[in-house]
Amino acid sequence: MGVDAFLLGWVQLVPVVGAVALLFVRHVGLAWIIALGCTGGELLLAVRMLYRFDLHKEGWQWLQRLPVTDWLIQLAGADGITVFFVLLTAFLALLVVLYGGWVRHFQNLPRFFAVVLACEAALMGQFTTLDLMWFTLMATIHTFCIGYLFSAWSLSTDERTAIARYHQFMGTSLLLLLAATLMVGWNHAESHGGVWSFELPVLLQNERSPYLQSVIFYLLFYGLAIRLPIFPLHGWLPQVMEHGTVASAMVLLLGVKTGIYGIVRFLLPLFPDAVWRWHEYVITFATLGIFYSALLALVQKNLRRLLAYAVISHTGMLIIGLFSLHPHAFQGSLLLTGSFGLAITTLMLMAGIVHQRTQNMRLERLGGLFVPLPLIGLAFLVAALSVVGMPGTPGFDAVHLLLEAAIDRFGALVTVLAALGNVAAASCLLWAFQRAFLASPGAGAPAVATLARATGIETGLAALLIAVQLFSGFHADPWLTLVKQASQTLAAPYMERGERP
């Protein structure tokens, strides 16, 4: 067998080896080299996957089966959606390592890098598996790794309540995911002589009663929705963003949308009847959430809390796209997920650089930062425009496809509301940019002349993020092509039901 046959195995193994090696390293420079080597190698593997992926081949590629126990089998496989998420994860993990190594305000950097690589390993396990139980186990590991990043490297003096809230919500999410997973396995065992299975290709062949589909749908949907998060399951995020202030953790939690992937990979294909029955209710809450969160964002005094509500509002757009149940909407939502991942990563890392200079996130105590930090401000602005879907950013084609599908499926009302809500969500980000970077410094803000200019490394990081977003925006077709066939397969059961419900 060729090297490509083991691509998915290497993608999962490399960060695990790096994380274990870093547990025995004490020298910061060596630790950074190891972390860069692992994340850089992981990105090269992801690029190799992209290069070797056959766009014309139907079904999953590079299928591999790794038995762990008699009932838990790690079945790995990839379609265009898998490759897209693996590439996004590898790039963002490399950014986190670069940020951690360049900024170096974290204590015990070798341990920090080890936890980051453990997060990456868990994410790669989720994105390459076709086994629902393995997905849930990897989600559990990922949840605890992020929680550890928050608790060990928070820069806030009031992080305990935020961390407790994070564990309460994420614990509930994991319980719901586990309950749904066990019910799926039990349903298979009932019709197959007591043999349990959690493999997606096998589960797709199972018959389920409408009542059972609805129960599992809600368990799985709520479990994933908390992780996104969407309204009204968002209560943990504003506190965690404000006080659990490790930008790296938020990149690996929000920049990489595991909840979106779980919905696309398991929820939509396994429970088409329940999805069709309840999707209008999901759309209603998503639309309300866009406006609710955007309005709350506009009244925030803390930049991190404002970013949190912008995340919640924008996630509503993703949900509207997915539950439009249209191939164009799936393509647009997936591209928007990548665009959003890059944008929120940029916003959080730039906010982290601002916090280093000012030791403050209160908007009334910021202002005039464009003078000492021009490229940092420009990166923040480009990310904000990407959220609204301005031409030249990857969000433009994504939002266009999403709204086109929404008007086809639901008519003008939902589409117009979604578009207005998207503009409202982005307006708060543009207002935050104006207040922090362009307005005169507020009372209590440090004098602009006393703030250190951006270092060459910080400038390079900002320039890289700007370049990637603009390049992805002007060359969005390859990414749409990558997920096109998987989106059509995903939409097939729903398109058969008619153009409109």
Given for the second form:
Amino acid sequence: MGVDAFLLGWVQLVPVVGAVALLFVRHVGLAWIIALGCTGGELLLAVRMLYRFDLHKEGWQWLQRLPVTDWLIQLAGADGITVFFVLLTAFLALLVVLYGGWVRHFQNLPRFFAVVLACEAALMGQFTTLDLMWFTLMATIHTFCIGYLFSAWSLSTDERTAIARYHQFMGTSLLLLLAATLMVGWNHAESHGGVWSFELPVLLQNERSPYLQSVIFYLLFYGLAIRLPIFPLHGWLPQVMEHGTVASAMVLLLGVKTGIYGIVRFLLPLFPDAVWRWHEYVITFATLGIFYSALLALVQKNLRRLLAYAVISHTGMLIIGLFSLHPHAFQGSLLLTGSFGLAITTLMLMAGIVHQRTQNMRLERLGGLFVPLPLIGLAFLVAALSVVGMPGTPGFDAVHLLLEAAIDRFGALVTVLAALGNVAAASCLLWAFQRAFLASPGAGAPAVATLARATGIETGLAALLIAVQLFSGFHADPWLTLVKQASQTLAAPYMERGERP
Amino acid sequence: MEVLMPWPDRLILWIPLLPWVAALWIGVGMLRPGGRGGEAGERGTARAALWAVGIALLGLLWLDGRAWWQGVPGPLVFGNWLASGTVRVSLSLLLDRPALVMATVVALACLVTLRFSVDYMHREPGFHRFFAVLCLFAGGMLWIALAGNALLTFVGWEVAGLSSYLLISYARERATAAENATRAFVTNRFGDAGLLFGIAMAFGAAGTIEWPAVFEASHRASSPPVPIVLAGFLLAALAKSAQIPFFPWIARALEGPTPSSAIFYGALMAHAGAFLVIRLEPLLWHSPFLMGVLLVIGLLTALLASAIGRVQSDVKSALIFSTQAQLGLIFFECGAGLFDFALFHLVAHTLWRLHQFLLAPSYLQLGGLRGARPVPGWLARSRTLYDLLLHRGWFDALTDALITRPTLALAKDARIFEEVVVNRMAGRTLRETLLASRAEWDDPDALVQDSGGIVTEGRGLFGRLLEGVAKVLFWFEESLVLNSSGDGLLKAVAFLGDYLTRIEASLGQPRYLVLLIALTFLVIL
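Taking the form predicted on its own as the starting point, write out the structure of the form predicted in complex with the partner chain.
Below is the entire complex, every chain and molecule, led by the chain shown above.
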């Protein structure tokens, strides 16, 4: 019981300790032990959280409150959504460590592990906190860690613009986030005799005028939307994905999930009136975004850039789910976030393995890769199918729930559009699969026979990812139950607004 | 509002007006056909300017004496200037202690500079222009010092800014001079916007913009609150006195002739901001927070400027950064609440710096060929710091990156949009646009020839629309229906994708991100 009481603290603390220790380690073997120990331990902690979590209890579990200063309070608490995200993060962080160290053999491995662990710590901080200021602080740390990872281990030569874009967009996002945070705290101070607070349970009690709600809603929403990214604020992602390393892209995609988490944790409960007032606009842009980026994905020549547009297109889908403001849609969106994180990570990893052999990502110079790399291709295909929502992958249940809720909330038009957008994204990913793995190699492509076969590690990684996706696909029920309670709490303020005419 | 006052008092209004009369006189003289110009007219021009400013100085000295014996006259109202609805602006002067001190120093400094310029500018082609602008400036500064309400202060403020612009670009045939003048002027406009904002807020808070009433109103709780009113004015003061972050314009402003540099940036105009802060003393006491801000900004500017001054390699730049450091100290003093001391500092610094600047051209003669003092050891050892100071804190580069370049890029995009989308929709060809914008009226026949005659081509939005619909239908039948291998659809995707890629290139630019955010807030606020 001793561990459980402080479980959320351990989840945040373990990677910090690991990261700090790694800063002083020069020996690669020792670095491996620390990195694997920390990420593995983290995964164990997350699994323990999953088993100790009481599915039927309302409210926050494992609540803990540690004031760091007057205005910065380490307030942690978990509901089903927290557990879900923590588990996902722990699993993906372990993958990054394995991939970066074993498959890609990055330079200066101890430092690389340290940054990955720091990222993990910042992510865990964001996923477990109930304090908006802490969330913003952790988001800042995370952004800078990624920025460092990105500039120190980048492969491409013209990555400088991409790095600059990343910092410009993220800087804007952080500024908006900070502005929103300060306005929320200030609003609390106005009505409570000058005492500032950023704690979610306290903030939920506050009254806000509709005007102020709108302003903070947009500040917070744009701050999160840039990092998600939602069309038309997505400009940085394609450039960053094209030029960054695979490993940084993976950590990046986890960061993307914090955007979803921020919306679910803070935006939707804190500003119900503003959300209700503006949600149709958000849906409109999300729907537009699905098609816009699916179309762009279809004409991309670079595989990584194509994946970036697939991400943006699917973020549109997630946003439609979240802003349907319906318990089923919340469940569906959250599940989709997870399945989608897994799938995109798989796609990026497989693309990386391909890149290591062909040294290029241009689709017209790939082809026929299924022969030397069958399992890699299969993992790519499974991930693509999961994105599309094929039965047997976790995406299926998620998309199904989401569309059901959308038809309940908005009627046929939006739902049909969303489904069509899904088809468009399916076509771009499957077409990419066809061109890269099945079609006969184009001019300038390396001869298939000369390519190295997959190593044991790579095969194992691909097999693991296929297994996890298929398993959670055929057995999605536990995940849905996990987030059910939280989804209903989340949807409560919107349910009495009734059906639309 | 009409207040009866003895006739000598009515003459007081002429003190700030006299230099403008002189400026007008010189200007008309220059424009008159066969008018004054060249060496022959120099004497008349110089006399007009010197007499005007000299009489103003005498008048001020008389006022000072009166204030000494009888106490300061306080506000004087000469009549209504503008009235519209509840807005009433009177023609008024506020003759309190800081105003009289500042005005006397202004008149004295201007007189000295004018006299100096008579010899310095001798046989310069722009002699008359220079004197006219300098008189304009003297009047503007006197209005800043003596104005009884915020709007009159603004008038003086603008005239001083404008004359500064005109003198920085004194050598108008040089591209750098023009660029620097524009840069200084635009930076100053930020402050002017702040001043206008402050005036509007003051009107909201006090119902009038007469300074005494505004100060009075600050004692009661007002809406908008005092800090908001102050914020606008302080922005103006910071911009005019070239404090952080409006740091870089003043070094560019040295482009003009030395006497103008002396009086504008060394002595008077840069101090206008500090004077405004001193003028706002009664308001400032109500906002300890903003005083703290002034304190910090002043201190930072003083530190940075004095460090930058140490690495400069020419006299004028070294002097200007030293000026900025002193200005920073004056702001610091205001922030600390030492307003009287700040006023004293201002006067002393004005006079000393004027002397230094006017002497600057003859330093070589005075000091022989002695080299400048080397930079201190701690500075010479740190390469990064030295580099930072040499680039003047990278403030210019930062402004370029954050404001200038995105704005220019947006303007370019707008032009492309205009040419590619709007003109085509309006049915105008690129050639016609160019003709219209360059006003090549001399050959109108070419235009008619070019556009007439073709009946089958759709022109304008609707013409094109009809033509387009026909084409699309034709294309649909041709490539999708008749030629239905699926290849056509693929081409359509590629075609559309091509357009989207162009849009995408814009969305990848941060300026569009900021634009989108700004637009959203414009809509919801």
